[in-house]
Amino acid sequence: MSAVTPPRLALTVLESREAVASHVARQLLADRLGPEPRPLGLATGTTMEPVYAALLEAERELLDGHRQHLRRHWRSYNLDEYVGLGSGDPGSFAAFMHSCLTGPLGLDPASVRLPDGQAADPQAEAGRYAAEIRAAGGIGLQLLGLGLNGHVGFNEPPCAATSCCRPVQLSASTRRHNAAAFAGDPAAVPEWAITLGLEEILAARRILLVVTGAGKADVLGRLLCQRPSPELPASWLQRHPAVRVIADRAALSGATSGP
């Protein structure tokens, strides 16, 4: 029996990781400089490092008035943060954002929002963070990476489309993948994180899913060829009306039209 072709995700394929980063950076700047933009949804990780570097380069080419507008009206919410880590911990996503974006771009740290990893009650903090995003009008443009096991944010499989902002226990594979920020030791990666759920992610007005490198070829191939299911959390993005996948050639090498 032949496979049923799932709804297709809009796909932009560029030649290199650098080209992807430059393209995404321009999209982020255009969103920030648009009329009355909603808050921006941001992600962290190795896929995002060149994106933020390209954003800094593009920002330097703006007119002074646009650069001032960018800083004055910046408002963003990150997807996740490790439970137990404060903003001063070098392994925290708050530290990542300060190093890659907030500091170099000269943003007010209060305008770059993340969950509080040191909150006494992570469950209550997750609810507070989700409520803050709703009160700010929701996410306009959401930036996402794609985990090797198909997670977006820290929504590990299996994960329902109705999952909300919550503390989650990280899989062994995710902790291994993120170990570089912890001197290469997976055991040093926190076991828990607070993450936006698919519910909040799918509520964004637009979504950019950024996928680069041959290491992501298998999971991107699955995403493009399989129907939505809890076993591949990113597959729920197929239900969103305004998702675009932006990938380099290396990441697309595993995409097929199905079995």
Ligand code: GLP
The other form holds:
Amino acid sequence: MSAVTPPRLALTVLESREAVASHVARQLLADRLGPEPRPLGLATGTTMEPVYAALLEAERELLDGHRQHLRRHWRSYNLDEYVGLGSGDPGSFAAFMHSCLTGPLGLDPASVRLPDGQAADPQAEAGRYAAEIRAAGGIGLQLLGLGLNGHVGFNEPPCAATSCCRPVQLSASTRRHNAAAFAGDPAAVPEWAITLGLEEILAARRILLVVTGAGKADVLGRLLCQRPSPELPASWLQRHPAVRVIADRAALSGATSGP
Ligand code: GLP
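Next block, the form predicted together with this ligand, ref. the form predicted on its own:
Every chain and every other molecule in the complex is listed next, the one we just looked at coming first.
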């Protein structure tokens, strides 16, 4: 009879959302200033806003040489983009990245990559984007947020661990959650998006899953307790050898177990 191994995800719990943001921002900067040749994998969403704000703050403290290095060697790939939206649309993830990171940090916009939401053929664009990431050597450090239904990127449940970069239809609950960027109107949130799949996410060398706020307590609790399953796409992360969950106390309030 084989012993049953409980699911395990390395977990760091910090006092507040701000503490999480500055911890994660420091790791992103260390990654870009270190020897990692692979690009960063970046995420959007409300969880990431304070992370990028903390990154800008930490960047201001760097020595001039490091700041130049950061700009010169920046290369990142975002997880996803809405189908139909271009960078000029304020609801697009391209616009989010420009206002939170690319603009204030003075990065070359060409070094902050996202799928092209306006591509005529989203399926072909997904294949092109995945091939571009492979050609760049794959993702080094992948930053992830957690959807209320357990999605990572836009990998809505049910989702296999072998899912690849593709166009996906968004669930009603995800469109509701993301409506704030669309004047609060869920119907204005595009129905489709291009997302990296679990295959590309799990191919990253390291993964940081950032979870903050009491609203995420239920889904984080499920993630820390359940075995990998298509119903909770983030649970496939348990199969990755170098993933760490960084959460604040509020997000952990619903978690009933974990390392
Ligand atoms: C969004 C994004 C994800 C993000 C997640 C959580 O829809 N596609 O990349 O991490 O859902 O979003 P939030 O941080 O706003 O809760």
